[in-house]
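The chain below stands alone and is given in structure tokens; this is the form predicted on its own.
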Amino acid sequence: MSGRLCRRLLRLGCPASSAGSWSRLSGTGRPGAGRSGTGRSGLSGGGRMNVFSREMKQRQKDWAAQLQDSQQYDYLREELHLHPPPALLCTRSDQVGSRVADRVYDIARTFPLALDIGGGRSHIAEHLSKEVVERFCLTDVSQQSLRRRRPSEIPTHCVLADEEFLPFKENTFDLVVSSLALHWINDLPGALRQIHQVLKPDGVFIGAMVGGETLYELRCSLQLAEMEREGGFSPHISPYTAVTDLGNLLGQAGFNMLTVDIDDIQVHYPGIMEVMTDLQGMGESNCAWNRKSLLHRDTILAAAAIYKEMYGSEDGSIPATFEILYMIGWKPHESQAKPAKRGSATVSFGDLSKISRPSGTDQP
């Protein structure tokens, strides 16, 4: 995708369960705006960080979406108690998509036009009603994910586009949402600025992404196993954003009235192979340029033993922790509440203790 976009509307068949349309956006390249980047980690031609291969991530998501049993791997994005994955115990029945939708319902207004960034199979829209969102625009880098989107009563327009380069005009959307997609963005500050740009004044961005402590058990086990068997280790778990940085990134992008909170979801698996198989089925395999393409059999066996020894439960299962960061940010508008000027207070904090004290009561 690029900054100069020629739009070709491809009217393709959407699911019969809901009306919709398709767009494929393409154009000429600009420095550093290629989907596959420079082919290695570091700085791209445009001066931005290039950590992940976007082309590899597209292939991973396309492959995962075409699995016959792909639905069973969506348990982080959908109701665990409705679609429980096989041989798996979950300590919580949270659903990221529905929790993002809950935050939309908390806002007492109707949004004429909303955008879902990296929405894939539309795990947010299925929990929203036409009374809250009148029209929906769903984007993803994976065409197969968009083709298999979930039904929704909201009229939806699907756009095949890279989340790193949003092909929309300024001040277009009343609401922007995103669920578990932003952690694969090379330039997260730039992506947040683009989200701020496409929002209308007084528009709101509500998102969820995995945080820095995600899969720390798997990361530690693989590193220790490689150190023992190969004398060094390579990054097998992608780097994630720390919650301490998220508020600053939103503020630098221009958002105000910020809210950031954390939700830890812990899933128990029979063993380390089930963890890695499910990550692959989710389309969440590592796509960093400096990833190691091969894991030796001895290293995997050692990692499995270390995982069970360090983190294993009494029932023989092993936990995998997913740290979910939820964020809300508003695009500034003159109608929004503003902090009072410094020194304009008319009541002292020292007088608060007298509020419940009956008048005329002597001080001790």
Second form
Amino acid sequence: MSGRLCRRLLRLGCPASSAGSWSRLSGTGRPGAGRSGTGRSGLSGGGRMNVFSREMKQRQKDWAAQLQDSQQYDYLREELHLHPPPALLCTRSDQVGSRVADRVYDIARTFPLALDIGGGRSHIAEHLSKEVVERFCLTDVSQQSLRRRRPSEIPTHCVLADEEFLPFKENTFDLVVSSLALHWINDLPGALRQIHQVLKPDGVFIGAMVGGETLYELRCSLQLAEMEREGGFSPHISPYTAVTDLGNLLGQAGFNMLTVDIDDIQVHYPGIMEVMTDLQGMGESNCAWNRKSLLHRDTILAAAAIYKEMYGSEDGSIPATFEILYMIGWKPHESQAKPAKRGSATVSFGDLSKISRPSGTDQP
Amino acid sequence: MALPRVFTGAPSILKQIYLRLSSSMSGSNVWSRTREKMRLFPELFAQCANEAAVYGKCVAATTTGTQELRKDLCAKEFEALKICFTNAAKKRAR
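Give me the form predicted together with its partner chain now, not the form predicted on its own.
Entire complex below, previous chain first.
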């Protein structure tokens, strides 16, 4: 089994609580010769985008995972059944992980081998059952997150690897999922191309990423506060992919039959500090190279006032918007439906009007 | 996404060295003390809701009006807010 996945997989023994196995690959940051065609050679033209410090993101995720109460920050990633965490008031306690799992269920197939990229504490696998996915492979940069992953009935491999350098052979997986991890990838076209490569033909990629207008309230408040207090501003929110670009990205990576849709989640918080604390607890702190290393307390005070005044609701809470983009793409295969050939129509559009005519006769 | 940068992991060399020397973060150090102080922020801020609203309105007016936002445009309102905040902090510390 390990030979099929990757030649350099090492089995380090099973963690006690689940039927899975550990693998650590030293491949973060180096595309090795043993890997098949990871992105680099396929790139035309100049340097890669380098927006985020992946090492910093790993440290932040590790820190967030080893918090005592890390589950309370998971509301965005997974289901929130019983009691909402004390720091926030949810208007819609929707969950990304379970929605991605819903999309997997919508496909009437059983997937022998699935991959979760940037899965962290594995919020998708706990919603899936063995009938749908037989074996699961979980990837993340953060070892602490993998250690503390949620239990699932599917046998899981854990692989410590960077999302931008997938250490898997071509045509390995039937299903690749990714939930809230793609927005920290530096080279998104390259990563999508790698996902395309590790998929088998007629395999499917289902992803959810944060995009578009996420946290625009926080961004604007901080921008205005810094402008007024300090005379200039620096970016505190990372750049996001617009939904219009996503279709192009997936198409360029080689995916077919694309589906992209948006979900707007508004979470209400008591104040700006709770927003920032929760983001930190989720492991979503800023790790862009151009981030400012500190935020003046005057600026925080000003931003709190501006946020409340501009976006606050009547009950005193402030909303934070998370725009989640869901995408589904298929690796091409002959069995997939293709556009019909020109000139092969058998009915005309003019006949459409005849459909709604009241049936004195047996018209369809 | 945003965060007061001083609270995240190891921004500076000094902090890295400090963390390696001290055995764990559970002891009292400048970062845990600062973090504790920041925890009081929402409570103190809630006591200055009026001043905050006035300041917020002043800044928000620039987004709709013709006047462009520049440094210290709403300095008076901010001073009032800051004084209220500092007083609330002093009262609490007592």
